[in-house]
Each structure stands twice: as C-alpha cells, then as structure tokens.
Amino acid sequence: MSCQLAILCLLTLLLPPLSRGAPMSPAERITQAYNLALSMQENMSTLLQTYLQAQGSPFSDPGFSAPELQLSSLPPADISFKTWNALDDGERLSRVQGAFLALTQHLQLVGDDQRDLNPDNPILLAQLRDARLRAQGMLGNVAAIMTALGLPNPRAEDTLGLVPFGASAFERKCRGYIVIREYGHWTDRAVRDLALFKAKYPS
C-alpha cells in the first residue's frame, strides 16, 4: 500500500494538473516542465551509479564508460549548436517529446530486465520505476506546452519495435546502460531547451 501511495504522490507532482478555472499560461507550463527537468538532472548520477554497481564487472569497474554502444531505437541527444539553435518551437518540442516517449518505453523494458537479473535489489528497481514515471511526466508536460502554444502533438508510436527476448544477460545489461545513459543526455538537453523557452516566453 505504501509503495502505491508513493507512486500516486510522484505522479501528482509530475503530471500536468487538471484545469481548474483559468488555464495555465504557456510560461507556467514551461516553468513546470523546466523544474521537472532540473529534478531529473539532480537524480541522474545516482541512478546511473546504482545501475552500474548492480551489474557487476565490467560495468561496476571504476571509470566504466562505453560511448560507442548505441541503440538504433533511441534517438541521439547529440546535436550541433548550429542545428539546435535553428530549430523552431514545434521541431524543438517534437524532438524532446519523441525522445521521452522512446525513453518511457525503453525504461519499462529495462525495469523488466532488472526484475529478472537483480530481483533482490529494491533500490535499483525503485529508481528505475521513478525514472520511467519522470519520463512520462516530462512527456505529458511537453505535450501540454505544445497545446498551450497551439502546436500539433505528434501521434504516439511504438519505438521499441521487435525486442530480442532471447538476449543474453550481458546484452540486457548493455541495453540498460545505454538507456540510462541516454536518459541522462536527453534530460540535459531538455534543461537546455526549456531554459530557452523560459527566456522566450517569460511570465
């Protein structure tokens, strides 16, 4: 019961509130999403370290990093400054929305993997669940901003595609590492994107 209550409280903090009286302005929605992104950024290093320590060597080895590992089903957060700076509002928000839609689905998969690989690590499983809820919260907040700005919301899609359920334990550990790493990269980018929107649409 306490776990369900904690999830309900977290969702209340993350999801855009129901309209009561006057609707929230674009600036208010942007501020809400920006604050969520900052909160996600603060928790990111703890999540990554908890995940790596739980996987054993080589993931838990000091200084572990594997930037060459990628997933084709996850959009890359890296972008040149020139391209990033030239994005219009709709394209900028659509890319963030698409990324967090993909991350929400991938974090569900990682959580399922870790329940199998590390069933006796409740801290890791709770952190993965919270990360997925925060990604869902960001998804909802970005959709609310797009609506407030009169921008069309893209249709939700299945970004995972075919999942190799016969993947080895090591392959699933690698997959989880990539997802969590990219979750951090997209959180950093969301902070930067939303800071730009805060300046463009002040309260």
Contents of the next structure:
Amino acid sequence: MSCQLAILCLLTLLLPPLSRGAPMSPAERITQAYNLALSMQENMSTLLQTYLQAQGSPFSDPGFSAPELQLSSLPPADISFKTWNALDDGERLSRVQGAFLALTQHLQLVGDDQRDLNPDNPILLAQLRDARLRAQGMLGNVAAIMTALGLPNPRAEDTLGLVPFGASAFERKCRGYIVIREYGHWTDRAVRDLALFKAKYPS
Amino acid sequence: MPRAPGSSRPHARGSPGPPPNPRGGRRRCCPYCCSASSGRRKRDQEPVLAQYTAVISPQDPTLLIGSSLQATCSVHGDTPGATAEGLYWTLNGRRLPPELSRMLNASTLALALANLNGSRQQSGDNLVCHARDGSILAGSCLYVGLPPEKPFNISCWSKNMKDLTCRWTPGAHGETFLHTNYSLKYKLRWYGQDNTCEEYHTVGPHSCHIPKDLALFTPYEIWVEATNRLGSARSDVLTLDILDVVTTDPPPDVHVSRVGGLEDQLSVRWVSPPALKDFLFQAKYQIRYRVEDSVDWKVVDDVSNQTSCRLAGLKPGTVYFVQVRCNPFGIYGSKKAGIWSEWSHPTAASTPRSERPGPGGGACEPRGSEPSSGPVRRELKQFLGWLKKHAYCSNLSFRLYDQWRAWMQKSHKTRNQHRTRGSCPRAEGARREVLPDKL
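Would you mind giving the form predicted in complex with its partner chain, to go alongside the form predicted alone above?
After this comes the whole thing, all chains and molecules, with the earlier chain placed first.
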C-alpha cells in the first residue's frame, strides 16, 4: 500500500501540471524540478545497492567501485567548475536534458538485461522501472523550464545508437552498474544546476 | 572487451607502464561522490593516453556441477605495453591461487578450474580478469548447476467449477543452482492441443491458475515441464475431471449465539455458499471451535446438509472462536467428495457465566460437608425438583443430597467426553438433563 502511495507522490512531481488556469511561472517549474532531483538523490543509494547485490561478487562487495568502466554512449557528468559556471541557461539545461534522455534509454536497456539475468528479483526490476520513470520525469520538468524561459527545446535523439545484441552476461552486468552510477552523478549535477536556477529566478 | 565508437558496450581504461594510482591497488571511493574518471582524462576532451582491453573466452559457459573449465584472458593492445604479464583472475570476488593460471603467450593468460561448485547467484558466477592495478579488464559469467529433476505431486482444485488451480513440488532436490522455468501444461485427454498455463505463483512459488475455458464431464491431462540451461524434465501426467476436484467458498454469514441461559452451549448458524446454489449437490460441513486462548481446535464432523448446529459441553463464561467450512459433496450427482473450502472467518461468542462454583474452585464444598456451608440457590432448587420427582421417602437427608451431588459430577464428566468427540444433535428443542429413576 505504501508503495502505491509513494508512486502517486512521485507522479505529482514528475508531471508538469497541466494548465490549472494560469501557467506556472519559471520559478515554480524550477522548484518542482529541483524537488524531483532531491527525491531522486534520496533513492540513489538504494537502487545501486539493490543492483550490485543482485550481480554477485565482486559487484556486491562493500565499497565496490570500478571507475575504469565507462560507456561512451553516456555523456560524463563531471565538468570543471570554471566551465560549469560559465554555461548559459540554454546550454546548462540542454546538457541535463541530453544526459537524462540518454539515461532513460539506457535504463530501459538495463531493465531488459536484468529481466533476463535476474528474473526472480522483482524488487530490482521494479526499482529500475521507477528510476527510468523518474528520469523521464526530469526530462519533462526540464523541458517545461526551457519553455517557461523561452529557450529552444532540442528534439529527442536516439542516443543508444547501435545496440550490440551480442553483449555477454558480464558485459551486461557492467553496463547496468555504469548506467546506475552515471544516473547518480547526473542527479547530483542536476541538483546543483537547478539550485543555481532557483537562485537566479527567485519566486 | 572491445570498444566501438558510440557503442554501449562497456570498456575499460587502463594504463600501460606505471600504474595510474601511485598508492597501488584499486582506488575505492563512494559510488557517486567522486567523479567517474580515473583522473587521467583532461576535462571535456578525449583521453590522451591509449588504452588496452581484453576478452575472456569462453563467454557465459554453462557447466555441470563438478566439471572443469579452461579459460583464457587475451589482451588486445594499441601500445606495445599491452601484455598479459601481471594480470590475475578472481572468481566471485576471490582472487584465484596463482598456480591455477599460466601465461600461454605474451598476451594471453590461461586458467584451469576443476570441480566447480554450483553457481552462487542466478545471474551467474563472475570470473574476472584484472589488470595489475586491480582494475577490471574483462569478465565472463559461469552458470554451474544441475539439470532439473522431475516435478511431482501435482494437485489441483477448481473453485466453483469455474477455474483450475494446480500446485506441484519441484524435483527431488529442488536446488539446481540455475534459474529453472516451470511450465504447467494441460489438454483434453481425447481431443485438442496442448495448452500452457499463464498465471503463475498464485498460491506459492510452484503453482499456476487457469482462469477460464475449462470443460466439465471430460478428463484433462495435466503435467509440469521444468527447464533450465542444462536440460529439462517432465512430471507424470495427472488425469482428472474438473467435477472431481471442486471446492467452494467458505459458508458466509456464520453467526454464533447463546442458547437462552444454557451456560454450556452455543448455537451456530450459517448460509450455504451461494456460488453453488444452482447446482445439485449435498453440502457437507465441518465446524471447528476453540477456547479463546487455546490453540487446540475441536472439530465437529459429519454435519450433512444442515445450516445450523448446537455446540454442547462447553465451559461456562468462556469466549469461543468458531469456524465453518463446506465440501460440495456429490456435485451433479457424483458419489465423490469434493474438496473442503477454506474455513470461514472466525466468529466469536461467549457462553453465559456459571452461577455455581466450578469444580476444584476455591468455593467448592468438600464431600460430606454441611450443605449449609455454601450451596447456591439454583443448585438447591434443582435438587428439590429432583427430590419431588424421584425420592421415595420424604425424609430429607444430607446423605441423599451428597449422593445426588456426586452423581451430578459424574454425569457431567461423561457428558463432556461424549461432546468432545463432536456431535451435532439434530433436535432443535432445548435439551434437558434426564435424571435416572433410581440413584
């Protein structure tokens, strides 16, 4: 029961409210997106732990980290402070937009992989699905902010490119870890970006 | 692991020459508070250093428990530094003893494993080839287990002839160490094709529910197929007619009430399950009851085609929980018993409090004592009533009174024994104690 309530709560944050009379101000949209990013941050460690546990050791070892593993189809979240600070509104938001679009598509792929690798783990599959929904929610919220600020909204692209269907089980396990890890990094980045917007466009 | 441009295959970055981390070993940081890069990459630019990757063969092998495995980790390099020297293996996070590996050539490290144990997790055991600094170069998932054994003990039941639920036990050992898929199949014995049940885990992990399109008065063949990476097994075929395995809902509207002031009886009433009211059958019922703080149920059997029953021999002033269940016996004129329904929700009621002191209670009179030391009014009334009927002499004597009390206690005991076995008197009228003509 509490799970259903949580999903309901989540949905109110995910969907930019349809016209309730007067359209939302940029500040309101920014606050909504910021709150979503915070709630995503809260769920991050649970998702990562659940995922790593299900893959077995070494993934499930305490403190597991493999920064050497990367996916070139995911944009990196790290950026020099100087560059980050100098981004204009449009560029700042479109980077977040691009990242969460890629993450949404990759999370779908990871969900499919795990359905195959861990079919008897419904909790993991549900958490992956929720993460994908939250990422989609972030996309919607960011698009809403761009519209409210009069910024151009780039079209959705296929970021996965050619999916190598022959990926082995181990490669798929690594892939899931990288995606969830980067999802965490981009959530932290989104919190910082949106905090900046909150300060710049106070209500 | 090869890296293709724009691909979503994970690749590893390592360094030729000196290890990237001067401290040695794998750098550990919390998963998402450090940056993802290995620290060598210039921000927002393509990596300056070349990298090498590796591949393990075989990929995702499936093996029987106890078998051996030969594996290789081959390094591909862009730079001359890419070598198998210094690489090592781990299996499920544990470093493998160096005597199990050897270098086949400059770029290939071999591994020989023997007598493999069953896989630790369904997603496969992780066999990993590491660079000297501990970073992951390549991996392969091992699936080690057993083929499934024949499932057995299939039992099925139909709720109100509308559906069929079946349960089975997986093969003798159950643990195959591999994900095993169970599929319940069924077909009409004399006609038609195989059907597969779709709704699994309805009443436990090894169960399936067929919600509709079931024929009556004709036998079905039912079996379970178990499959995993190593093989498959099929249970024996169970043949049944839906009408032979019918169960129904528990009786609704179970009411328990007192029987006037009788302190050792309760009356139970219920309604026959409505779902089967249109079908000719004689229902059988069972009642069970227990004292509030006991776990022992007493069962009243053989309640045929009634919708009420009187429980007797109960303790006065006690709360009882009562449940009723139904068996759709003889459905459509069949002589067979059906399957008992679930018990109804427990209904509670309490017997009236006793006005006479209980046996062994503090207020009990010892034998032969003066009756004036404490008989209750009611008891005396009963005695006088009895006397009026049965005494030959009008001389009241305390001896006579004691004898009567002794007789009362004795008949109470036998009464309770009979009632404990469980019987449901059909007579609706109040039961009176029949006292013997002679003492």
